[in-house]
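The form predicted alone is given below as one chain in structure tokens.
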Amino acid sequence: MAEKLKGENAVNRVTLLDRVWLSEDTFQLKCTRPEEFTFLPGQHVSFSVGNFCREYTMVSADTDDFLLFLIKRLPEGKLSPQLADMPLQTQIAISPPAGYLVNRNSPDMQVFVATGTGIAPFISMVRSGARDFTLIHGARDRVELFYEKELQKHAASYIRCLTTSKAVNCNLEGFYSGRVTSFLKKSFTEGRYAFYLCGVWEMIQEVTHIIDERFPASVIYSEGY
């Protein structure tokens, strides 16, 4: 049951339906979604469970029947580990959808840049019919790469940073050791692109830095957490 309640500070209630773990601190929830609910791929909405509100983005396509998000349980988290282990059946307040960083069909190359559970504006592009665009994305290992099979099938360039020293051979094509931030300073072709940034501030602050110094003639849209 999905119901969507009028008001000046309408909020939706959804069901929440499953819950898929993707690594041990991960998971994937699924939702349903409410009638008229409608967003744009890479936007967000938030939370509210009992007095905590927290924002999640989609990674269900906009087409979809249903909600899809990508969660990581935080241990000192006040939201996550509620989402975590609550009982499916359980509803949940979120918000109207929000957010600038969404598909802006630029005639640049599309670059996107994501570290941790940053790479879901992407999922939600990618499902919803985005192709051709260069993903850099960033995790310690190799198990963080969520979606990776599915991305690489519609990139048209995929590179996975990954920091742990024994998470890569360095050998294999579409792998880099070490952080999104050093191989957009060491290894990225220099030309104009319009990148799309999602990850943790700090790593959206050095690579706008970067692509200022490196690719003047970009755009950067951005969104951090």
Contents of the next structure:
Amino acid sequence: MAEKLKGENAVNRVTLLDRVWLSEDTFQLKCTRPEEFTFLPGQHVSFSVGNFCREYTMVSADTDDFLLFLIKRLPEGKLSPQLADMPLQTQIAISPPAGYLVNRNSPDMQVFVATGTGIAPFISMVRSGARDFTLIHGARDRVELFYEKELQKHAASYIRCLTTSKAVNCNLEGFYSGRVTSFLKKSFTEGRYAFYLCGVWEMIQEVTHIIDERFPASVIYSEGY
Amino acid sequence: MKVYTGGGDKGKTSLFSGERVEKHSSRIAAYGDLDELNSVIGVVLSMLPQGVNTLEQQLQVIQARLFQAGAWLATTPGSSAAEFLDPFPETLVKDMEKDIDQLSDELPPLKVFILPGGHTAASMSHVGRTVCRRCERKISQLLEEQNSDAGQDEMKTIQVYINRLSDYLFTVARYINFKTDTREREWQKS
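Having displayed the form predicted alone, please output the structure of the form predicted together with its partner chain.
Once more the chain from above appears, this time first in line as the rest of the complex follows.
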């Protein structure tokens, strides 16, 4: 049962309900949703276990009565291995939602750019009703294109950038062989966009510089890790 | 979360509303000065002498308000990002005026010009006062350059708030010198 922790201001306790592995090292964690816990699709919370805190973004819709998170198990990680192995029904403390990588209702074409589990905020946005966006998702392998079918259904354009040679026949429509940065540099039509970036900081830095050069009138909202 | 992102290495930075702008643009200059002002207030706080708890509480509130003000300055007026900002109502100015009046009630009346200085915290408060004046000039320039009326109310309130803050910091400097028995040096024609 979700409830507010006594004596811990604005901290919520959630119960782990289910864990589904989506690839060898990435899983979706389902938790109870605390009463009065509201969030904007794209926001994240901080999980606290022992002395460690890590931020994870909701992938559930803002209207779901549970919370879903997409988590990559990092072998040297402080929290993700614990979350991967923790028994269901365990209670965990989470912070209130935070972050500004949320739908800004820009008049320009929305372009979501993600690498790996950086797709998480966009999943929540899509599940909460976002449509008519372009999505560019970078991954090593097709198995890491999480929620692919769901995204395909709602994106106006969905480019899957895969970096391993065995990954896919990149002649297929909607696939690109190479990194998202390479796609944006060489193959994305010049114009004015509202870019939403989520992934490792190195990608965000590189993409930001490409946008400055190729799409200078665009706006950028980003969240890195 | 990393402190460094590298997104600004080529001379541009992002506003809260998402636009990429040159780092020397008026808007960045304005909230940069506001950031400097907040840091100076942090120094004043760290140097406060014993027995001025009221100032400690007031200055901490002001630091939070300056963060709010900085978010407004970092947002293009009329953009959808403004929906995420905390309001900056005129009551904040009134609250500060009350604080100035309360502190002034304890001070001897000011009959001559005084030179900035005295206790270290008081001297730093004078520095803060001058940074306030610079912020005001930058905000004034921003308001002049702004094409639209959108968001003007908050910007104008922030401008007034910074003006009052400079008066407040002047009063704080005098208050600290008074409470620590530090002599205020009067200006004399040379």
